[in-house]
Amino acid sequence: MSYKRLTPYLFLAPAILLFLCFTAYPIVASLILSFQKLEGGTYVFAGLANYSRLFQDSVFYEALKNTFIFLIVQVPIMLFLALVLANALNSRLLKLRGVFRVGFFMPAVTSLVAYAILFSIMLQDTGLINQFLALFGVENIKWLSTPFWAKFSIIMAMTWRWTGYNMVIYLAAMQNIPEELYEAASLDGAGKFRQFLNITIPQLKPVILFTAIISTISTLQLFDEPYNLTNGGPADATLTLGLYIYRVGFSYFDFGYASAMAYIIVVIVAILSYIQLKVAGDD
C-alpha cells in the first residue's frame, strides 16, 4: 500500500487505539466478568450464576422499582416543562431573552457537589423550603428522611438541574422551523396555542424523541442525585440501579455480580429505546 493511501489510517490510528483501549475493551471485559465470580482471590467461570442470583435479589427489584418511578414521573414532567419554557423563550415579545436562557441553563453546568450541598441545606427540617412553607401554615416536611418525600426530593432536584438542558435543545430546534408556517397559520386564524400544538410539536417530533431516549438512558443510569442527597435511603427508598451497582462493585467488591446488573440495564435500555422509536413511528 502506498504512503498516500496509508496517510488516512495513520491519522485515524490514535483515535482507534483510544477507542479500543477505553471503550471496546471495558465493554468486552465487563461482559466476560458478568459470567465469573471470585473464589479464593481468583475469578472463575460461573456460567449464569450471577444472572440467576440477580432475579432472586429483592434489593435489585427495589432498585428497579425506584428507578422506574423516577423514569415514569420525572422524565415527562421535565420534558414538558422544557418544551413550554423553550416556546416562551422563543417569543419575540419577551424582553431579556438571553438572560432568561442563560438563567435556565445554568443548573446544567453547576457543580454537582455544590448543587447537592445546596439542596441538602434547603431540604433540612429547618431549611429554606420548610421555612417558606411555614408562612402558609404547612408543618415541617421531612424531605430526606421519609420514603415518599425523599423520592419527591430527588425528582425535584433532577427536574431543577436538567430542564434547562433540554430546553436549550428544543430552543435550537424551534429556531429552525420556517416562519412561513406560522404566518400561514395566522392568516388561517390559528391562535398561538393552536400553532404550538399543530406546528411546533409536530416539527419537533424527532428532537422530542431524541431527548426522551437520552433522558430515559440517563435515568436508568441515575447515580449522582440519590448518592449525594440520600445515599439511597431511607430504607432503600431512593436506591437506584446505578447506585446499587456502585455498592455491589465498590463496597462489596463483587464485580461479577455488578457487571451482570450493568448488562441487564443495557437490555432494558435497548428495549425501552426500541419501544419509544416504534411509538413515535420512527424507522
Second form
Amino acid sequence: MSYKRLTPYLFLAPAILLFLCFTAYPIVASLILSFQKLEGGTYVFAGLANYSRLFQDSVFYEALKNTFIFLIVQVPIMLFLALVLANALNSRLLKLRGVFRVGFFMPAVTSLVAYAILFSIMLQDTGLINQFLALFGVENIKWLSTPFWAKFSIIMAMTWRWTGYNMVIYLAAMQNIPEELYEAASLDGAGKFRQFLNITIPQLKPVILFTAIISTISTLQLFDEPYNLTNGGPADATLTLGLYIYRVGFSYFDFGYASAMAYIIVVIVAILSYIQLKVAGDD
Amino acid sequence: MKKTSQKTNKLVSKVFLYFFLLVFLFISIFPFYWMFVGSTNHTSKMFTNPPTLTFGDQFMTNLTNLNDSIGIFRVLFNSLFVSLVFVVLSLLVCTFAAYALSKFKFRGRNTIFMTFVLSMMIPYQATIIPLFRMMTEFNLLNTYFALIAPQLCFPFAIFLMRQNFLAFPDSLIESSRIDGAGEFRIFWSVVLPSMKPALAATSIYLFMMQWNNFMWPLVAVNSPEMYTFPVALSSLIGISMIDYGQIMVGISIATIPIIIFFLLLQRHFIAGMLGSAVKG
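Go ahead and give the structure of the form predicted together with its partner chain, now that the form predicted on its own is out.
First the chain shown before, then all remaining chains and molecules of the complex.
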C-alpha cells in the first residue's frame, strides 16, 4: 500500500457523517418512535400498542388496499406497455426513432406536482378529457369524484408519467442483445412475435426485474399524485399509505402511530423485493 | 403472387406500427401543448366546448395573478438556490465517497458500500418524522439548511460515480503516486477531469431530484416565503376559488426550463436518469 491508511477514510468522512446524522439516525429513531406513545407531552414506551392499533384501523386497511391496487394494476400495465413501445422503437428500419424516443421520455422529466395538477385540470367534469371523449359519444365521466374513476385517474396519470422512463431503460438494454440471436430465430422461421416472447423478454429479464423492484418501491411510497390530484378522496378511495402517514404525522401530529405505519412499508418493501428476486432470479 | 402478398403484409404492419407509435407520441406530448395554451388563456377558456386549443393573450394577466398569489420570483429563487447548492455539495460529498470506495482497499469498505446501497430501499416516510423533529429541535424549520442538508449523502449518486471510477485505470493513479503527487491532487487533477460525462449525468439526476422534491419541503417549510416552487404550486389548488389560468402559468414555468434543458442535453439527461441500470 503506497497511500496513507487514513486517506480513504478522509475521502469518506463527509458522506459517512451526513449519512449517520440524516439517514441512519432517523431510521433508528423512527423504529423506536413506532413503539412509543405521547403521554402528557413526552413519548413513553408503549410496546406494540401502535401496531395493534393499526390492525384495527379501517382507514389503514383502506390505504393498504388502495396502495396494493395501484401496485398490482399500474406497475404491470406500465412495464408491459414500456416493453412493447421499446420493442417497436428498437427496429433500425424505423424512421424518426429519435423523435419518438425523446417524445415518449418527455413526461418523465416534468415535475411530479406540475403533472399531477395538470391532470387534475384535464380530468374536471367539463375538462379536456371529457370534451375529447364526447367526440366519440362517451358520456361525461366523473373522473375525480367517484371512487372507481378516481383510482383509474391516478393509474392513468402515473402510466403517462413513467412509461417512457421504463421504455428508455428497456431500449438501452435491447441494444445489448446480440443480433445473431434474432437472425438465427428468423432462419428457423420464428415471426416477430415469437422473437419478442422467446428472445427479447428472456434476455431482458434482469432489467425487467430491476424496473419492477424500482416501481414497486416507489408505488409503495406514492404520495405526490394522490395529494395533488385527489387529496386521497373521494371517501379515501385514493388514500395511499404514504398519504395516510403524512396525514397522521403532520395533520394529527401522532408521530408514534405514523412511524409504525412507515415501518409497515419498510417490511412490505423488504418482503416484495425478496419475492421478486426469488421469482425472477436465476434460481 | 406470394411475393406481393408478403409485401402488402409488410406494408400493413408498418402502417400499423407508425399509427401505434404516433398515437402514443400524441398522448405523451399533447398535454404539454394544452398546458402552454392554457397559460395564455383566461380560466373560463379551460372548460369550453369545444375545447380551446389556440393561444390567447392572457399570459401576462395570469402571470401577474400568479405572482400576487405565491410571489413567483421568490419561490423560483428558493427552488433554484436549493437545487444548485444541493447539486454542488452533494456531488462533492458523493464523488469523494465513491472514489474512496472504488480506488482504495481498506477495512469496512464492503460494509460501508452495502449499507449505502441497502439504505436506498428504505422508504422516505421512515425517516421524515425524526428529521422533522430534529429540525424543530434545532430551530431549523423554514431554513435553506433544512431543505438542503438531509439528502446530501445520496447513495444512488455514490453508486453511479463508483461505477464510473471502477473503469478508471489504477495504473494512472499509481504512476501519479510515484511522481509524488498528493492523494487529493491525484483525485482532483488526474482522475476527475476524465469523469466529466459521469459528473454531468449525475448532477442532472441530482438536480431533477431536488427540483421536483415535494414531500420533505412540504414538511420542512411552512412560511410561504420559504416555499419551494412545487410546494407553492400545490398550495394554489387547496383554495376554494381556483384560478386555473394562473395555475397553468405556474406549471408551465415549472416545466418549460426542464423541457428546454432536456431537449438540449437529452443524451446526458437520459444517461443520468438511467444511471447504471443498463450497464449491469
